[in-house]
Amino acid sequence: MGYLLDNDRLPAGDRVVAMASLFDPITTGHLDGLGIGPGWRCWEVGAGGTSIVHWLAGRTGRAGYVLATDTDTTVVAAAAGPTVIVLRHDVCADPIPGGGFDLVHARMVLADIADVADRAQALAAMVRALRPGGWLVVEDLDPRLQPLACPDERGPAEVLANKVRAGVHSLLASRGIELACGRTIPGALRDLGLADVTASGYFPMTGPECAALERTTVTALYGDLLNAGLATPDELDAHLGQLDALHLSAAPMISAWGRKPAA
(Lines of atoms letter the chains of each structure in order from A and count residues from 1; the text may use other names and numbers.)
(Lines give C-alpha, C1' and ligand atoms only; values in the text may rest on other atoms or scores of the structure.)
Protein backbone atom coordinates (compact mmCIF):
# COMPACT_ATOMS: atom_id res chain seq x y z
CA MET A 1 0.00 0.00 0.00
CA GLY A 2 1.12 3.58 -0.61
CA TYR A 3 0.30 6.37 1.82
CA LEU A 4 0.00 10.06 1.05
CA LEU A 5 0.66 10.86 4.70
CA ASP A 6 3.43 8.43 5.69
CA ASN A 7 4.87 8.71 9.19
CA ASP A 8 8.19 9.92 7.84
CA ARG A 9 6.54 12.98 6.28
CA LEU A 10 5.78 14.40 9.70
CA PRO A 11 8.24 15.14 12.51
CA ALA A 12 7.92 12.70 15.42
CA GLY A 13 4.66 11.29 14.09
CA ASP A 14 2.76 14.54 14.69
CA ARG A 15 -0.22 13.43 12.63
CA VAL A 16 -0.41 10.14 14.53
CA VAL A 17 -0.46 12.08 17.80
CA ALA A 18 -3.15 14.47 16.52
CA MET A 19 -5.34 11.60 15.32
CA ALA A 20 -4.96 9.82 18.64
CA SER A 21 -5.92 12.92 20.60
CA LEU A 22 -9.05 13.39 18.52
CA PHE A 23 -10.31 9.83 18.06
CA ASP A 24 -8.90 7.65 20.87
CA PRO A 25 -11.72 8.42 23.33
CA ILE A 26 -14.26 7.23 20.75
CA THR A 27 -12.30 4.11 19.84
CA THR A 28 -11.64 3.03 23.42
CA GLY A 29 -15.27 3.61 24.31
CA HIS A 30 -16.37 1.17 21.61
CA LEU A 31 -13.72 -1.38 22.57
CA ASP A 32 -14.65 -1.13 26.25
CA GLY A 33 -18.25 -1.86 25.30
CA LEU A 34 -17.22 -5.26 23.93
CA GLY A 35 -15.99 -6.34 27.35
CA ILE A 36 -12.31 -6.59 26.56
CA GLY A 37 -10.42 -7.85 29.58
CA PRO A 38 -7.60 -9.99 30.98
CA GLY A 39 -6.48 -12.84 28.75
CA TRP A 40 -7.80 -11.43 25.47
CA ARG A 41 -5.65 -11.89 22.37
CA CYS A 42 -5.76 -8.78 20.21
CA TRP A 43 -4.47 -7.79 16.78
CA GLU A 44 -4.10 -4.05 16.13
CA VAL A 45 -3.89 -3.73 12.34
CA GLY A 46 -2.09 -0.69 10.91
CA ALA A 47 -1.27 0.47 14.41
CA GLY A 48 0.61 3.62 13.38
CA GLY A 49 1.09 4.95 16.91
CA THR A 50 1.25 3.49 20.39
CA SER A 51 -1.81 4.86 22.17
CA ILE A 52 -4.38 2.16 21.32
CA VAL A 53 -1.75 -0.57 21.63
CA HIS A 54 -0.91 0.59 25.17
CA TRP A 55 -4.61 0.82 26.03
CA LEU A 56 -5.24 -2.73 24.78
CA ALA A 57 -2.24 -4.08 26.67
CA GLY A 58 -3.53 -2.46 29.84
CA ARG A 59 -6.88 -4.23 29.43
CA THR A 60 -5.57 -7.68 28.41
CA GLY A 61 -2.92 -7.85 31.15
CA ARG A 62 -0.20 -10.44 31.52
CA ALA A 63 -2.54 -13.29 30.60
CA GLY A 64 -3.23 -11.80 27.15
CA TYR A 65 -1.21 -10.15 24.44
CA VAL A 66 -1.41 -7.55 21.70
CA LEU A 67 0.01 -7.97 18.20
CA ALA A 68 0.62 -4.54 16.64
CA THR A 69 1.34 -4.55 12.91
CA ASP A 70 2.00 -1.90 10.30
CA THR A 71 3.88 -1.46 7.05
CA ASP A 72 5.93 1.19 8.88
CA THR A 73 6.67 0.38 12.52
CA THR A 74 8.80 3.47 13.17
CA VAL A 75 6.43 4.95 15.76
CA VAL A 76 4.67 1.88 17.14
CA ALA A 77 7.97 0.08 17.86
CA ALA A 78 8.11 2.01 21.14
CA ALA A 79 5.12 -0.02 22.41
CA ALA A 80 6.93 -3.39 22.24
CA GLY A 81 7.11 -5.23 25.56
CA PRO A 82 6.43 -8.51 27.36
CA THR A 83 2.82 -8.65 26.18
CA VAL A 84 3.09 -6.52 23.02
CA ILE A 85 4.56 -7.88 19.79
CA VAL A 86 5.35 -5.36 17.04
CA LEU A 87 5.61 -6.75 13.52
CA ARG A 88 6.15 -5.17 10.12
CA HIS A 89 3.22 -6.52 8.10
CA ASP A 90 1.05 -5.60 5.10
CA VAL A 91 -2.49 -6.82 5.66
CA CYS A 92 -3.11 -6.78 1.90
CA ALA A 93 -0.15 -8.93 0.89
CA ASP A 94 1.35 -10.86 3.80
CA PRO A 95 0.07 -14.07 5.43
CA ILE A 96 -2.14 -13.66 8.47
CA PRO A 97 0.21 -13.29 11.46
CA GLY A 98 -1.36 -15.89 13.71
CA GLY A 99 -5.00 -16.55 14.47
CA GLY A 100 -7.55 -17.16 17.14
CA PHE A 101 -7.81 -13.51 18.10
CA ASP A 102 -10.52 -12.36 20.47
CA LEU A 103 -10.34 -8.88 18.94
CA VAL A 104 -9.06 -7.49 15.66
CA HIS A 105 -9.08 -3.71 15.36
CA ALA A 106 -8.17 -1.46 12.43
CA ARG A 107 -8.48 2.33 12.38
CA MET A 108 -7.75 4.54 9.37
CA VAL A 109 -6.46 1.57 7.37
CA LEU A 110 -9.03 0.68 4.71
CA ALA A 111 -9.31 4.10 3.03
CA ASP A 112 -5.59 4.03 2.24
CA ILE A 113 -6.00 0.82 0.23
CA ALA A 114 -6.61 2.10 -3.28
CA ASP A 115 -7.68 -1.17 -4.92
CA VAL A 116 -11.20 -2.34 -4.03
CA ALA A 117 -10.19 -6.00 -4.32
CA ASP A 118 -7.25 -5.45 -1.95
CA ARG A 119 -9.56 -3.72 0.51
CA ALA A 120 -11.91 -6.71 0.47
CA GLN A 121 -8.96 -9.07 0.86
CA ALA A 122 -7.70 -7.15 3.89
CA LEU A 123 -11.10 -7.31 5.60
CA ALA A 124 -11.46 -11.02 4.83
CA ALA A 125 -8.03 -11.66 6.36
CA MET A 126 -9.09 -9.88 9.55
CA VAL A 127 -12.21 -12.05 9.77
CA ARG A 128 -10.23 -15.26 9.21
CA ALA A 129 -7.90 -14.27 12.06
CA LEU A 130 -10.77 -14.19 14.56
CA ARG A 131 -11.67 -17.08 16.83
CA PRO A 132 -15.36 -18.07 16.83
CA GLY A 133 -17.08 -15.43 18.92
CA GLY A 134 -14.26 -12.92 18.39
CA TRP A 135 -14.92 -9.29 17.47
CA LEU A 136 -13.76 -7.25 14.49
CA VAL A 137 -13.83 -3.46 14.93
CA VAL A 138 -13.08 -1.33 11.88
CA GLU A 139 -13.04 2.47 11.84
CA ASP A 140 -12.37 4.92 9.06
CA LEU A 141 -13.05 8.47 7.99
CA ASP A 142 -15.71 9.47 5.47
CA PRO A 143 -14.80 13.00 4.29
CA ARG A 144 -17.50 12.95 1.63
CA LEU A 145 -20.18 12.84 4.32
CA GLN A 146 -19.01 16.28 5.50
CA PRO A 147 -16.38 17.84 3.20
CA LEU A 148 -16.10 21.29 4.80
CA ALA A 149 -13.43 22.45 7.21
CA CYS A 150 -15.80 25.18 8.43
CA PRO A 151 -19.49 24.24 8.04
CA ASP A 152 -20.36 27.75 9.27
CA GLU A 153 -18.78 29.71 6.43
CA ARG A 154 -19.15 33.10 8.09
CA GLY A 155 -16.23 35.03 6.59
CA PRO A 156 -13.10 35.05 4.39
CA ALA A 157 -11.06 32.92 6.81
CA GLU A 158 -13.68 30.18 6.72
CA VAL A 159 -13.96 30.40 2.93
CA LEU A 160 -10.19 29.96 2.67
CA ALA A 161 -10.23 27.03 5.10
CA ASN A 162 -12.83 25.29 2.96
CA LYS A 163 -10.76 25.92 -0.17
CA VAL A 164 -7.70 24.37 1.45
CA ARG A 165 -9.75 21.39 2.68
CA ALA A 166 -11.07 20.85 -0.85
CA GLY A 167 -7.47 20.88 -2.09
CA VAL A 168 -6.46 18.28 0.48
CA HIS A 169 -9.35 16.06 -0.57
CA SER A 170 -8.38 16.45 -4.21
CA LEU A 171 -4.85 15.28 -3.42
CA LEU A 172 -6.10 12.33 -1.39
CA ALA A 173 -8.42 11.23 -4.18
CA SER A 174 -5.68 11.59 -6.79
CA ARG A 175 -3.46 9.22 -4.78
CA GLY A 176 -6.17 6.56 -4.55
CA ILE A 177 -7.53 7.32 -1.07
CA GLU A 178 -11.19 6.27 -0.77
CA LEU A 179 -12.95 9.33 0.64
CA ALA A 180 -16.27 7.52 1.10
CA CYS A 181 -14.80 4.49 2.84
CA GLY A 182 -16.41 4.84 6.26
CA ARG A 183 -19.99 4.37 5.12
CA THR A 184 -19.15 1.06 3.37
CA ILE A 185 -17.81 -0.72 6.45
CA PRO A 186 -21.05 -1.95 8.11
CA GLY A 187 -22.26 -3.54 4.87
CA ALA A 188 -18.86 -5.13 4.27
CA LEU A 189 -18.86 -6.73 7.72
CA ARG A 190 -22.32 -8.17 7.12
CA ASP A 191 -21.24 -9.50 3.71
CA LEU A 192 -18.37 -11.32 5.42
CA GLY A 193 -20.81 -13.17 7.63
CA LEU A 194 -20.29 -11.35 10.92
CA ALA A 195 -23.15 -11.28 13.40
CA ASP A 196 -24.46 -8.47 15.59
CA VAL A 197 -23.06 -5.82 13.24
CA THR A 198 -23.41 -2.35 14.74
CA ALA A 199 -22.05 1.04 13.66
CA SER A 200 -21.91 4.62 14.82
CA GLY A 201 -20.49 7.91 13.59
CA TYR A 202 -18.46 10.60 15.31
CA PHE A 203 -18.36 14.09 13.81
CA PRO A 204 -15.95 16.46 15.60
CA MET A 205 -17.26 19.99 15.03
CA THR A 206 -14.61 22.13 16.70
CA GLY A 207 -11.87 22.17 19.32
CA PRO A 208 -8.08 22.28 19.70
CA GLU A 209 -7.72 18.69 18.52
CA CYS A 210 -9.37 19.58 15.19
CA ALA A 211 -6.98 22.51 14.77
CA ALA A 212 -3.98 20.32 15.61
CA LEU A 213 -4.99 17.73 13.02
CA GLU A 214 -5.54 20.41 10.39
CA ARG A 215 -2.13 21.95 11.13
CA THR A 216 -0.25 18.66 10.79
CA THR A 217 -2.12 17.71 7.62
CA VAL A 218 -1.66 21.02 5.79
CA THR A 219 1.96 21.30 6.89
CA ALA A 220 2.70 17.82 5.55
CA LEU A 221 0.96 18.54 2.24
CA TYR A 222 2.16 22.13 1.84
CA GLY A 223 4.42 21.38 -1.13
CA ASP A 224 1.93 19.00 -2.75
CA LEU A 225 -0.81 21.61 -2.62
CA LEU A 226 1.48 24.18 -4.22
CA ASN A 227 2.74 21.83 -6.93
CA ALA A 228 -0.80 20.83 -7.84
CA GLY A 229 -1.89 24.47 -8.11
CA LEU A 230 -4.53 23.96 -5.43
CA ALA A 231 -3.38 26.86 -3.24
CA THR A 232 -0.80 29.64 -3.18
CA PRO A 233 1.90 30.15 -0.52
CA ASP A 234 0.06 33.23 0.76
CA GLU A 235 -3.18 31.26 1.11
CA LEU A 236 -1.55 28.38 2.95
CA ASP A 237 0.40 30.66 5.26
CA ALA A 238 -2.72 32.68 6.03
CA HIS A 239 -4.73 29.53 6.72
CA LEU A 240 -2.09 28.08 9.04
CA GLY A 241 -1.81 31.38 10.86
CA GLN A 242 -5.49 31.61 11.75
CA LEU A 243 -6.36 28.01 12.64
CA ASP A 244 -6.80 28.68 16.35
CA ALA A 245 -9.39 31.37 15.64
CA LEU A 246 -11.56 29.09 13.48
CA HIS A 247 -14.29 26.64 14.38
CA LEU A 248 -12.72 23.79 12.42
CA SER A 249 -14.33 20.41 11.94
CA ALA A 250 -12.72 17.08 11.15
CA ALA A 251 -14.10 14.43 8.84
CA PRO A 252 -16.63 12.07 10.44
CA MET A 253 -15.27 8.73 11.64
CA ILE A 254 -17.48 5.68 11.14
CA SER A 255 -16.93 2.84 13.61
CA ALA A 256 -18.40 -0.59 12.87
CA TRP A 257 -18.09 -3.88 14.69
CA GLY A 258 -19.34 -7.43 14.38
CA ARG A 259 -18.85 -10.87 15.93
CA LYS A 260 -17.63 -14.02 14.20
CA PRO A 261 -20.37 -16.64 14.68
CA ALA A 262 -19.55 -19.75 16.67
CA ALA A 263 -18.44 -22.67 14.50
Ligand SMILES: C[S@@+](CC[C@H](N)C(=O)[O-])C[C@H]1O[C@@H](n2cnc3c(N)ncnc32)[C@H](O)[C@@H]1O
Given for the second form:
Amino acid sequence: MGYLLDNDRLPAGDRVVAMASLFDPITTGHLDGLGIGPGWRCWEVGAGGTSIVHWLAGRTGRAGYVLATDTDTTVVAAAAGPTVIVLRHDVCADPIPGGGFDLVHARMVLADIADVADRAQALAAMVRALRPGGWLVVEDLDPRLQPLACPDERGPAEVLANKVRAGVHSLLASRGIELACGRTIPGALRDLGLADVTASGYFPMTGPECAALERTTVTALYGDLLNAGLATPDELDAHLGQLDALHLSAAPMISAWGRKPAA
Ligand SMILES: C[S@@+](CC[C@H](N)C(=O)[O-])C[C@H]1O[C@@H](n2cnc3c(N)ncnc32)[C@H](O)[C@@H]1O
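Now the other one: the form predicted in complex with the ligand, given that the block above is the form predicted alone.
All chains and molecules follow, beginning with the one already shown.
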Protein backbone atom coordinates (compact mmCIF):
# COMPACT_ATOMS: atom_id res chain seq x y z
CA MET A 1 0.00 0.00 0.00
CA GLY A 2 1.06 3.62 -0.39
CA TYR A 3 2.00 4.21 3.21
CA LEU A 4 2.73 7.88 3.77
CA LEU A 5 5.68 7.21 6.04
CA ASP A 6 7.20 4.18 4.38
CA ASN A 7 10.88 3.42 4.24
CA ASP A 8 11.67 5.02 0.89
CA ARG A 9 9.94 8.33 1.63
CA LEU A 10 11.72 9.44 4.77
CA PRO A 11 14.91 9.21 6.72
CA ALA A 12 13.80 5.72 7.73
CA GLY A 13 16.77 5.18 10.00
CA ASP A 14 15.98 8.32 12.02
CA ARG A 15 12.32 7.44 12.42
CA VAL A 16 13.02 3.82 13.32
CA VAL A 17 15.56 4.93 15.92
CA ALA A 18 13.19 7.51 17.42
CA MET A 19 10.32 5.01 17.62
CA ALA A 20 12.61 2.40 19.14
CA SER A 21 13.92 4.79 21.82
CA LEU A 22 10.40 5.75 22.78
CA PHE A 23 8.65 2.41 22.72
CA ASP A 24 11.20 -0.47 22.98
CA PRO A 25 11.45 -0.28 26.80
CA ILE A 26 7.67 -0.63 27.04
CA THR A 27 7.53 -3.51 24.56
CA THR A 28 10.42 -5.43 26.11
CA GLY A 29 8.96 -4.91 29.59
CA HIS A 30 5.72 -6.55 28.50
CA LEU A 31 7.54 -9.43 26.78
CA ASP A 32 9.69 -10.03 29.86
CA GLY A 33 6.51 -10.06 31.91
CA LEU A 34 5.23 -12.96 29.81
CA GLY A 35 8.35 -14.94 30.65
CA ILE A 36 10.17 -14.93 27.31
CA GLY A 37 13.36 -16.96 27.64
CA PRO A 38 15.75 -19.50 26.13
CA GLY A 39 14.27 -21.81 23.53
CA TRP A 40 11.25 -19.67 22.63
CA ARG A 41 10.26 -19.63 18.96
CA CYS A 42 9.15 -16.12 17.99
CA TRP A 43 7.58 -14.47 14.96
CA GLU A 44 8.11 -10.72 14.75
CA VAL A 45 5.49 -9.50 12.25
CA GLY A 46 6.13 -6.25 10.35
CA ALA A 47 9.49 -6.02 12.07
CA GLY A 48 10.58 -2.78 10.39
CA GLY A 49 13.87 -2.21 12.24
CA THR A 50 16.32 -4.46 14.03
CA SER A 51 16.14 -3.48 17.69
CA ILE A 52 13.27 -5.71 18.83
CA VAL A 53 14.50 -8.59 16.66
CA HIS A 54 17.96 -8.38 18.27
CA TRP A 55 16.39 -8.18 21.71
CA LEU A 56 14.22 -11.26 21.05
CA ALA A 57 17.21 -13.21 19.74
CA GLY A 58 19.17 -12.27 22.86
CA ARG A 59 16.40 -13.56 25.13
CA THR A 60 15.65 -16.77 23.21
CA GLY A 61 19.31 -17.74 22.74
CA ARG A 62 20.77 -20.50 20.65
CA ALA A 63 17.99 -22.94 21.53
CA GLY A 64 15.28 -20.64 20.13
CA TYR A 65 14.84 -18.61 16.99
CA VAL A 66 13.24 -15.45 15.65
CA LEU A 67 11.42 -15.18 12.35
CA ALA A 68 11.30 -11.51 11.33
CA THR A 69 8.93 -10.72 8.47
CA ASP A 70 7.94 -7.55 6.67
CA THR A 71 6.73 -6.50 3.24
CA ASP A 72 9.80 -4.24 3.23
CA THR A 73 12.88 -5.95 4.65
CA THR A 74 15.32 -3.15 3.74
CA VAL A 75 16.20 -2.30 7.33
CA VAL A 76 15.52 -5.56 9.19
CA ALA A 77 17.67 -7.59 6.75
CA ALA A 78 20.69 -6.53 8.81
CA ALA A 79 19.39 -8.59 11.76
CA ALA A 80 19.65 -11.94 9.95
CA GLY A 81 21.91 -14.41 11.73
CA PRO A 82 22.25 -17.96 13.04
CA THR A 83 18.97 -17.77 15.01
CA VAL A 84 17.25 -14.97 13.08
CA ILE A 85 15.50 -15.59 9.78
CA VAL A 86 14.38 -12.54 7.81
CA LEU A 87 11.64 -13.04 5.23
CA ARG A 88 9.74 -10.74 2.91
CA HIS A 89 6.14 -11.57 3.76
CA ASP A 90 2.73 -9.91 3.64
CA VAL A 91 0.82 -10.92 6.76
CA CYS A 92 -2.51 -10.17 5.04
CA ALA A 93 -1.94 -12.20 1.90
CA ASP A 94 0.86 -14.76 2.18
CA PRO A 95 0.62 -18.22 3.78
CA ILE A 96 1.64 -18.39 7.43
CA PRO A 97 5.44 -18.78 7.44
CA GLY A 98 5.60 -21.65 9.93
CA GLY A 99 3.69 -22.53 13.07
CA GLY A 100 4.00 -23.60 16.66
CA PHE A 101 5.30 -20.23 17.80
CA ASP A 102 5.61 -19.52 21.51
CA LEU A 103 5.28 -15.81 20.78
CA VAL A 104 3.92 -13.76 17.89
CA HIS A 105 4.48 -10.03 18.20
CA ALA A 106 3.35 -7.18 15.95
CA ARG A 107 3.94 -3.54 16.85
CA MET A 108 2.51 -0.64 14.86
CA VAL A 109 1.64 -2.92 11.97
CA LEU A 110 -2.14 -3.23 12.16
CA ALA A 111 -2.81 0.50 11.85
CA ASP A 112 -0.86 0.48 8.58
CA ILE A 113 -3.29 -2.02 7.10
CA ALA A 114 -6.03 0.14 5.62
CA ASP A 115 -8.62 -2.53 4.93
CA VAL A 116 -10.55 -3.73 7.98
CA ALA A 117 -10.98 -7.23 6.53
CA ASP A 118 -7.23 -7.45 5.85
CA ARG A 119 -6.55 -6.39 9.43
CA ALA A 120 -8.81 -9.15 10.76
CA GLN A 121 -7.15 -11.66 8.43
CA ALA A 122 -3.70 -10.62 9.66
CA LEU A 123 -4.69 -11.10 13.30
CA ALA A 124 -6.30 -14.47 12.56
CA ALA A 125 -3.11 -15.61 10.81
CA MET A 126 -1.06 -14.61 13.85
CA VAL A 127 -3.33 -16.65 16.14
CA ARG A 128 -3.18 -19.69 13.84
CA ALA A 129 0.62 -19.54 13.94
CA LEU A 130 0.73 -19.91 17.75
CA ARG A 131 1.17 -23.19 19.57
CA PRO A 132 -1.51 -23.91 22.15
CA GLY A 133 -0.53 -21.82 25.16
CA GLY A 134 1.54 -19.42 23.03
CA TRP A 135 1.23 -15.65 23.40
CA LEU A 136 0.09 -13.08 20.86
CA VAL A 137 1.25 -9.55 21.67
CA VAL A 138 -0.12 -6.75 19.49
CA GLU A 139 0.69 -3.08 20.00
CA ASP A 140 -0.45 -0.04 18.12
CA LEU A 141 -0.64 3.68 18.44
CA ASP A 142 -3.95 5.39 19.11
CA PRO A 143 -3.36 9.06 18.24
CA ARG A 144 -7.09 9.80 18.55
CA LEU A 145 -6.90 9.01 22.28
CA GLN A 146 -4.49 11.94 22.73
CA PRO A 147 -4.19 13.91 19.49
CA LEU A 148 -2.19 16.93 20.70
CA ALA A 149 1.50 17.61 20.11
CA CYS A 150 1.48 19.96 23.12
CA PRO A 151 -1.26 19.11 25.63
CA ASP A 152 -0.15 22.16 27.65
CA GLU A 153 -0.92 24.98 25.16
CA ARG A 154 1.21 27.65 26.81
CA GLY A 155 1.57 30.01 23.84
CA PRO A 156 1.69 30.44 20.04
CA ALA A 157 4.46 27.88 19.52
CA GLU A 158 2.33 25.19 21.18
CA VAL A 159 -0.77 26.28 19.24
CA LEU A 160 1.22 25.98 16.00
CA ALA A 161 2.58 22.57 17.03
CA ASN A 162 -0.98 21.36 17.61
CA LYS A 163 -2.05 22.70 14.23
CA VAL A 164 0.80 20.87 12.49
CA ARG A 165 0.00 17.66 14.40
CA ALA A 166 -3.65 17.91 13.33
CA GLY A 167 -2.46 18.29 9.73
CA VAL A 168 -0.26 15.20 10.02
CA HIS A 169 -3.18 13.19 11.40
CA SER A 170 -5.41 14.43 8.62
CA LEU A 171 -2.88 13.29 5.99
CA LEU A 172 -2.38 9.90 7.62
CA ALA A 173 -6.12 9.29 7.87
CA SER A 174 -6.58 10.28 4.22
CA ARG A 175 -4.09 7.55 3.28
CA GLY A 176 -5.89 4.81 5.20
CA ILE A 177 -3.88 4.81 8.43
CA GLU A 178 -6.25 3.85 11.28
CA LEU A 179 -5.72 6.47 13.99
CA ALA A 180 -7.93 4.74 16.55
CA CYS A 181 -6.43 1.28 16.15
CA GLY A 182 -4.88 0.74 19.57
CA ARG A 183 -8.15 0.72 21.49
CA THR A 184 -9.61 -2.01 19.26
CA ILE A 185 -6.89 -4.61 19.91
CA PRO A 186 -8.02 -6.08 23.26
CA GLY A 187 -11.53 -6.72 21.91
CA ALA A 188 -10.13 -8.21 18.71
CA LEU A 189 -7.92 -10.63 20.66
CA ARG A 190 -10.89 -11.69 22.79
CA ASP A 191 -13.04 -12.17 19.66
CA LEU A 192 -10.35 -14.50 18.29
CA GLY A 193 -10.73 -16.75 21.31
CA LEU A 194 -7.55 -15.84 23.15
CA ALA A 195 -7.48 -16.32 26.92
CA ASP A 196 -6.11 -14.06 29.66
CA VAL A 197 -6.41 -10.97 27.45
CA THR A 198 -4.73 -8.00 29.12
CA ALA A 199 -3.86 -4.54 27.83
CA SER A 200 -2.25 -1.32 28.93
CA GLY A 201 -1.37 2.06 27.44
CA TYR A 202 1.80 4.13 27.43
CA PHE A 203 1.91 7.82 26.65
CA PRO A 204 5.26 9.63 26.18
CA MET A 205 4.51 13.11 27.53
CA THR A 206 7.78 14.76 26.47
CA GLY A 207 11.50 14.20 25.94
CA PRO A 208 14.23 14.44 23.29
CA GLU A 209 12.95 11.31 21.51
CA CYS A 210 9.54 12.96 21.05
CA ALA A 211 11.23 15.93 19.37
CA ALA A 212 13.32 13.60 17.18
CA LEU A 213 10.21 11.73 16.06
CA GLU A 214 8.39 14.98 15.32
CA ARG A 215 11.34 16.27 13.28
CA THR A 216 11.53 13.18 11.06
CA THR A 217 7.75 13.02 10.62
CA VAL A 218 7.21 16.68 9.74
CA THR A 219 10.29 16.76 7.50
CA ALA A 220 9.07 13.69 5.61
CA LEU A 221 5.57 15.11 5.18
CA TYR A 222 6.62 18.73 4.52
CA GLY A 223 5.58 18.74 0.87
CA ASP A 224 2.37 16.78 1.49
CA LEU A 225 1.28 19.19 4.24
CA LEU A 226 1.84 22.14 1.90
CA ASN A 227 0.10 20.50 -1.06
CA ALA A 228 -2.92 19.64 1.06
CA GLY A 229 -3.13 23.24 2.33
CA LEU A 230 -2.74 22.04 5.92
CA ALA A 231 0.14 24.44 6.73
CA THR A 232 2.20 27.17 5.10
CA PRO A 233 5.97 27.03 4.54
CA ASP A 234 6.41 29.75 7.19
CA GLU A 235 4.44 27.70 9.71
CA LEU A 236 6.34 24.50 9.03
CA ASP A 237 9.72 26.24 9.14
CA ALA A 238 8.80 28.01 12.38
CA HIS A 239 7.61 24.74 13.91
CA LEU A 240 10.74 22.82 12.89
CA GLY A 241 12.90 25.67 14.17
CA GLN A 242 11.46 25.62 17.68
CA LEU A 243 10.95 21.89 18.31
CA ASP A 244 13.65 21.66 20.95
CA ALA A 245 12.05 24.42 23.00
CA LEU A 246 8.69 22.66 23.19
CA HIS A 247 7.36 19.98 25.49
CA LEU A 248 6.25 17.71 22.67
CA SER A 249 4.29 14.55 23.28
CA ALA A 250 3.93 11.42 21.15
CA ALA A 251 0.82 9.36 20.57
CA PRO A 252 -0.24 6.74 23.13
CA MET A 253 0.63 3.13 22.38
CA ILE A 254 -1.80 0.39 23.45
CA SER A 255 -0.21 -2.99 24.14
CA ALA A 256 -2.46 -6.03 24.36
CA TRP A 257 -1.70 -9.71 24.80
CA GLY A 258 -3.54 -12.98 25.11
CA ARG A 259 -2.78 -16.68 25.15
CA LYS A 260 -4.02 -19.32 22.71
CA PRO A 261 -6.04 -21.81 24.77
CA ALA A 262 -4.54 -25.26 25.16
CA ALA A 263 -5.98 -27.65 22.56
C1 LIG B 1 5.29 1.76 11.60
S2 LIG B 1 6.29 0.45 11.06
C3 LIG B 1 6.58 -0.42 12.59
C4 LIG B 1 7.84 -1.24 12.53
C5 LIG B 1 8.17 -2.00 13.82
N6 LIG B 1 7.21 -3.06 14.07
C7 LIG B 1 8.26 -1.08 15.00
O8 LIG B 1 7.47 -1.19 15.93
O9 LIG B 1 9.15 -0.22 15.00
C10 LIG B 1 5.13 -0.62 10.25
C11 LIG B 1 5.81 -1.81 9.60
O12 LIG B 1 4.81 -2.74 9.18
C13 LIG B 1 5.14 -3.22 7.89
N14 LIG B 1 3.91 -3.69 7.25
C15 LIG B 1 2.83 -2.96 6.85
N16 LIG B 1 1.90 -3.75 6.30
C17 LIG B 1 2.39 -5.03 6.35
C18 LIG B 1 1.90 -6.29 5.92
N19 LIG B 1 0.71 -6.39 5.32
N20 LIG B 1 2.65 -7.39 6.14
C21 LIG B 1 3.86 -7.28 6.75
N22 LIG B 1 4.40 -6.11 7.16
C23 LIG B 1 3.67 -4.99 6.97
C24 LIG B 1 5.77 -2.01 7.21
O25 LIG B 1 6.54 -2.36 6.09
C26 LIG B 1 6.59 -1.42 8.35
O27 LIG B 1 7.89 -1.96 8.42
